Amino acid sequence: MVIAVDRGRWTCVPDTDQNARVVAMRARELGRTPIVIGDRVGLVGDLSGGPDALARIVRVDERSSVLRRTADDSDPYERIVVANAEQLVIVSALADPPLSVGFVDRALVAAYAGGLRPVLCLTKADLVTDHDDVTAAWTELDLPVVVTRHDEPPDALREVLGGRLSALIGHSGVGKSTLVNALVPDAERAVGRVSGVGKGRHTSSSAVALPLVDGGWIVDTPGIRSFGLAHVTTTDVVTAFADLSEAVADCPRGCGHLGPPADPECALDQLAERGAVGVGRLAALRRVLVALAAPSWT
């Protein structure tokens, strides 16, 4: 698995030894095939992991999930952030800075469209007196929520992450780095080991996968100011829900699945009328869909 990318070199972890690190370059026959964090690849050449060893990546396996983003909603160029992650942990603070509902909604869109299980992690609970009603808008989406405090270890989050490959995203200042350091006590040393292919360089602009003590990996992504979704359609999101995916096939062409007045013939409304889907669940989904039309910097 690829765990770091830096200046045309990829740091990989062999399946046979999770503690080993192999630096590789892209084989010429791969052309410009993108290779990103989380990719499972085929390696040949020097796999010793020595200081001057350099292997070649000759194959990129099919991806089970992809977290994509664009610079903004007018940018047609998709950037693959992480491949094969099982979960997208959306980190947002309850205070300082305040919870960004728009950002959470857009991150949910990206997770559903990319095949990742979203998890909401609310930090800095020690700065507020009550947070019970904060997640009400997403309750009907069955969104797992984990709450952390600065003065307590993130044990609940650690349990959610165990044995999985999870990507963490969030605005700068929400406490993501604090979580990473708590989950991976030697995070700085680990980052130094895999970044800069031995050159000791690491910046917040680079994503890196870090191993968890009890198994699994977290991908620490840089703090982002915008989350462009130019590559996502509303149908991409709806089809991620097993109880809704078949119904949208009966929607008229161009349906945005938002219901009246924008989409008066949306098949999802007929589903709700028959009691096949809860009205609250449909309303929650449509509120997330509205995020597709919102500015990418929310």
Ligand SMILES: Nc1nc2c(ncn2[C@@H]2O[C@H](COP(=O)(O)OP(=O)(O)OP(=O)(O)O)[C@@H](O)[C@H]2O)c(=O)[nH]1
The other form holds:
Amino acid sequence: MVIAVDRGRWTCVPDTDQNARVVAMRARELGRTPIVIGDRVGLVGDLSGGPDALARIVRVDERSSVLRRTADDSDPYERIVVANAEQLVIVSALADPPLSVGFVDRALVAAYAGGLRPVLCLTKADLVTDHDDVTAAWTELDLPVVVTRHDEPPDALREVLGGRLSALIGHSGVGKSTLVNALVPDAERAVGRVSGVGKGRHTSSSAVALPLVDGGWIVDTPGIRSFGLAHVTTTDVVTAFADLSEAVADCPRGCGHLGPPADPECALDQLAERGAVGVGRLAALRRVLVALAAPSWT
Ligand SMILES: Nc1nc2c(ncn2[C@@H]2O[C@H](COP(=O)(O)OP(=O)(O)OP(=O)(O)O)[C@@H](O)[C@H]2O)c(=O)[nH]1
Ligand SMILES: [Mg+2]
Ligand SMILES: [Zn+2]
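For comparison with the form predicted on its own, would you give the structure of this protein in the form predicted in complex with the named molecule?
Let's see the whole complex now, leading with the same chain.
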């Protein structure tokens, strides 16, 4: 698995030894196929992992999930940032900066559309007296919600992350680095070590997968400000829900699944009338769908 990418050098971890590191370059026959963090690759050449050893990546396996970021001023292309992540940990502070509902909803869309399980992590609980009303908006979607504060170990989050590859996403200042430092002993050094084997120096804008104590990996994605949702449809999101995916096959063509007045014939409303889906759950889902339709990113 690829755990770091730095200027033409990919740092990989063999399945057989999670502590080993093999630095590789791209084989010419791969052409321009992107190779990103989380990709599972085939390597040939010098696999010894020594300081001057350089292997070649000759194959990139099919991806089980993709997290994309949008084009921005520094890069006009929408790109895959993390491949094969099982979870997207959406980090938002309860205060300072205030919780951004719009950000959480759009991150949820990115997770559902990309095939990742979303996990909501609300930080800085020490700054608020109560947070139950805040989480109510999302609990109907059955996603894990963990609440953290810097003066307590993030045990609940640790449990959710154990043994899996998870990507961490959130606005600047919400406490991502604080979490990573609590989860990964010596995280600063781990980042340095990963980059030490590459050509250049690690920059704060590049993502790196860091090993968790209980197994699994966490990817901090410092550069992402918004997700590549340009080609995502509301149907892509709805079909991520096992209990709803079949029903939307009965929707009229072009149904946005928002319900009346926009989509008066949506089959999800019939599902709700029959009691097959809770009204609260449907409302929660539709709020997320509206976030996908919203033009601005917050
Ligand atoms: N009160 C309080 N402050 C916290 C908590 N977690 C982090 N902070 C503070 O919030 C600030 C930002 O935390 P970081 O961990 O650097 O945030 P970040 O998400 O990594 O920010 P960027 O790297 O800019 O994206 C720091 O001053 C932290 O000390 C918390 O649980 N409670
Ligand atoms: Mg940080
Ligand atoms: Zn519909």
